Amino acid sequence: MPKKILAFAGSNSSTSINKQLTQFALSYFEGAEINLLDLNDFEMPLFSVDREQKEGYPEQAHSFLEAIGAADIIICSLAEHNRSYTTAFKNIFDWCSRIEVKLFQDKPMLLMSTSPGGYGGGNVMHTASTFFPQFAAQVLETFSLPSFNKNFANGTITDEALKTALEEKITAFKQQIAAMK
């Protein structure tokens, strides 16, 4: 069982449904030290090469990378805006990857997404699951929750089949991590 978990939602919304899904998934990791990040704590100027050359790297980017480095695993749920990452997450990603191209530092990852629609953030999930490994993420399991408002209430997945599907993904994720040691 991993001792240190870094978790975040790829959203800066104060009512993020992806943060709610992340918090629910974390409930299956009893006894772990959990660092649940809020992307609002990592707000930086919009990335540009000119800004990078003139001002260097923001401290928030270094802090985000340090949080990844201190973790054994990463659990995240990405919000989808116009079939891609949110601007808040993409900006953090852009800054951090300029400091360290292997920004996920070979950490095992449980990658999730959700949205109000029936596809459950499937577009961003597909993009991230193929793209993150190029930045040293070991995406071991993925889970997408469709129709969040229909299938999630009071801090839990209400559709039993979907809840069981996530539980199975988490069990497989834990087994894969155990086999790595």
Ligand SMILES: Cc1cc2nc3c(=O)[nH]c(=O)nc-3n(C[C@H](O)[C@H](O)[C@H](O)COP(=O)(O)O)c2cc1C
The other form holds:
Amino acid sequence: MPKKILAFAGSNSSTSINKQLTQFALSYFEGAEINLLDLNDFEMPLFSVDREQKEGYPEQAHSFLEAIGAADIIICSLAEHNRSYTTAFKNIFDWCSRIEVKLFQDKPMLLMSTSPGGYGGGNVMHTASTFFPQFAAQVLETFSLPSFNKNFANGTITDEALKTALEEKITAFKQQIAAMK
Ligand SMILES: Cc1cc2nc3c(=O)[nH]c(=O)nc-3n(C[C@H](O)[C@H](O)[C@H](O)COP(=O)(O)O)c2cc1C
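Starting from the form predicted alone shown above, please give the structure in the form predicted in complex with the ligand.
The next block holds the full complex; its first chain is the one shown before.
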């Protein structure tokens, strides 16, 4: 079992459905030390090359990278806005990538997404699962939960087949991590 988990939802919504899915996934990692970040704590000025040149890097970008560095694994669920990352996540991504292009620091990652739609954030999932490895994420397992409002209630996935599918991914994720040691 991984000892330290860095978790976040790729959303700044106080009622984030991706945070709810992240918390559900985290319930399968009992005993681990969990650092569940809120992207609101990493709000920075909009990235610009001019700002970067004049003012350097915001402290929050360094803190986000340090939080990743301190973890054994990453569990996250990305919200999808207009078929892509939310602005809140992308701004953090952009700032951090300028400090360290190996942003995810070779950490094993369980990558998820969900949305109220039937594709479950499949577009942002496609982008992230394709390109996060270029930023040094070891994306070991992915899971998209479709139609969140139909399939999730009271902190759990209510559709049995989808719940089993996530459980199988989490089991496979844990096995791969164990095999790395
Ligand atoms: C600006 C905006 C764009 C959106 N675009 C998409 C989209 O492209 N695909 C999708 O499945 N849902 C889209 N949605 C709906 C989000 O999936 C929904 O708001 C969801 O709750 C976001 O996740 P969160 O609650 O974790 O922030 C959009 C919502 C907003 C506010």
